[in-house]
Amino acid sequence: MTGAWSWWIVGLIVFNLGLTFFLFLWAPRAKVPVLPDGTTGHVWAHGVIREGMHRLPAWWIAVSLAMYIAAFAYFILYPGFGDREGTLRWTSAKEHAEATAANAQRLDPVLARLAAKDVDAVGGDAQARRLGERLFVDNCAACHGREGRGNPLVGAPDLADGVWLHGGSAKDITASIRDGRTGVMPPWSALGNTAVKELAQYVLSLSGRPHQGTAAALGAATFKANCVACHGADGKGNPQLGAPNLTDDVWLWGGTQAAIETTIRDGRQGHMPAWSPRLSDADIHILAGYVHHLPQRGALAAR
């Protein structure tokens, strides 16, 4: 703060505390004219309301006197007249950080603990799925939900399903949260739109939903001759590529007839940014387990 600003500051609190002071000095012993009823004159509602006159009361007079003197302690003791430090030398970047200092001296034992444990027992370790659970809503929970249920709206699976794009294994969560994810699926439209219509039957008729079968083996030949390399020529998708099983009825952009056909017609882009510049590896490795053991909880929750 540079001195101009601080000499500012200290003439607002020097002249707001002392204009308030001299009022609450100068109340108690102000004459204020009255009738000879005790009131002031003022009337409402056609006489029957009269403002009377009554002097402070003690308490008032009390309570304003420590107020007072409380602001005049903290200008002592805490920093904010000017660029006075204070008597106690508090700022609130020292609080943070002796804050941040005492709870990593709580928390690296338990870190150092769960870091000795492979990512299947954190997940089953009730301590660290708290700690994974509070890593996950500061950062994963605006994409795929509080719950992990994941949101169609912008491609982020549900985590909970026990179904996984690129691998459900510990590694493979690990490096999607470490490393992030991008997966692209290419816009159709140059097939025509009754090619897309077909197409989208097959894709219903390789998750057993209702299609119309004429249409469906149409789009057979489609799928066969434009899908496969990325789906495989069963639909079931490859974890390398990111590259989703068309036939386990789980979607991550819809899965009804016209979702399919957008995602067919229009293409789809997905990102799963990469946390480790945001996120610590032992943070990492908490946050892995408990999105490992998810599958878990929505099965018990699904009884």
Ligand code: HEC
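Worth saying up front: this structure is predicted, and the values here are computed from it rather than measured. Here the rigid core means the biggest group of C-alpha atoms that line up within 1.5 Å when the two forms are laid on top of each other. Positions refer to the first chain, counted from 1. First, how it differs from the form predicted in complex with ligand HEC.
- I69: CA moves less than 2 Å between these two forms after rigid-core fitting.
- Superposed on the core, the two forms differ at R50: its CA moves 2 Å or more between these two forms.
- G267 shows a C-alpha shift below 2 Å between these two forms [criterion: core-superposed Cα displacement of 2 Å].
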Given for the second form:
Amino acid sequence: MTGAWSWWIVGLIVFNLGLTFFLFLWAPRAKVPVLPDGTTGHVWAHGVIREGMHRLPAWWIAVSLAMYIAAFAYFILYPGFGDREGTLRWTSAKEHAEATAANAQRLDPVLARLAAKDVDAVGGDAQARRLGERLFVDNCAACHGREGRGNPLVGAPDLADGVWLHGGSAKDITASIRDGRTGVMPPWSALGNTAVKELAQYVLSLSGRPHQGTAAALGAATFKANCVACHGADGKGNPQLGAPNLTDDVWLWGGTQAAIETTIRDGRQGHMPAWSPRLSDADIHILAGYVHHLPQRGALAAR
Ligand code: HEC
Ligand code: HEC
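Output the structure of the form predicted in complex with ligand HEC; the preceding block shows the form predicted alone.
Every chain and every other molecule in the complex is listed next, the one we just looked at coming first.
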């Protein structure tokens, strides 16, 4: 704060506190003319209300005085009176740093213990799971849902079904979280509406969903010509490209005829942000363990 601003604030505080303190001292002693009936003679609301004269209640005076004392004490102890620091030398930055340090002191031994374990063991550790759940709810649930069951609106996969787009090993999952993932399904509207509808019928047939046989057979040929490079000749996908398995009846973007047609016609692009700059390695390690264990826990819950 520059000197002029500091003096401006000092001036405002002195003026405001001074003026109200003067009123506080003066008001109880002020001589207000009072009529014999105990009113001031002021009449309000066409004579319905007359203004009485009463002493200020003692509690009001006591509370006001306490507030002045608190205000003076505050300006002595804390910053606020211009650029004065206050005798406690308190700053919010210092308080934050102290709280962070106290937190780290409690957390560091736990993180060190978990860092020494591999991802699978972290997933089975009760304390790590509580930390993982908190991290997941704070950072991941917006897209993947609280229980990690995914969201077809943003193409966020179900993380508890045991089906993995980019691989389900501890290493793959850690890489997914640390570096992020992007899956690009190109749009195929150029093939024409009929071809898109036939392809959708073929895709439906791959996972044994109800479909029209003739259209699906026509779609199979188009699939062979355009789709196998990524989804594989058998439609089982390719984790290297993040191309999903189309035969397992697990859907990123929805498995209805309409959803599949939209996917093929317009393309899709699922984006999983990279967390390495935002979360520490220790946090990513805990999250990887948490996510790695979600399918097992999903299976437990289903029993
Ligand atoms: C902005 C939405 C979004 C957020 C937030 C998000 N994800 Fe994702 N995540 C996705 C999408 C979309 C994909 C699928 C990427 C693709 O299509 O290839 C994905 C994929 C993944 C995968 C790979 C799944 C597989 O089947 O291979 C893992 C693991 C994962 N996310 C974990 C997490 C964790 C842990 C967090 C929190 C730290 C998180 N995600 C936060 C959207 C998100
Ligand atoms: C360049 C590689 C590539 C080609 C070629 C490709 N796909 Fe895809 N496809 C993907 C990827 C990657 C995804 C996942 C998108 C995501 O992660 O959001 C995907 C997703 C899909 C989905 C959505 C699956 C789900 O779970 O919701 C369908 C359906 C699909 N593709 C069908 C096709 C068809 C039909 C063709 C051929 C006309 C085709 N794809 C060609 C890469 C490809």
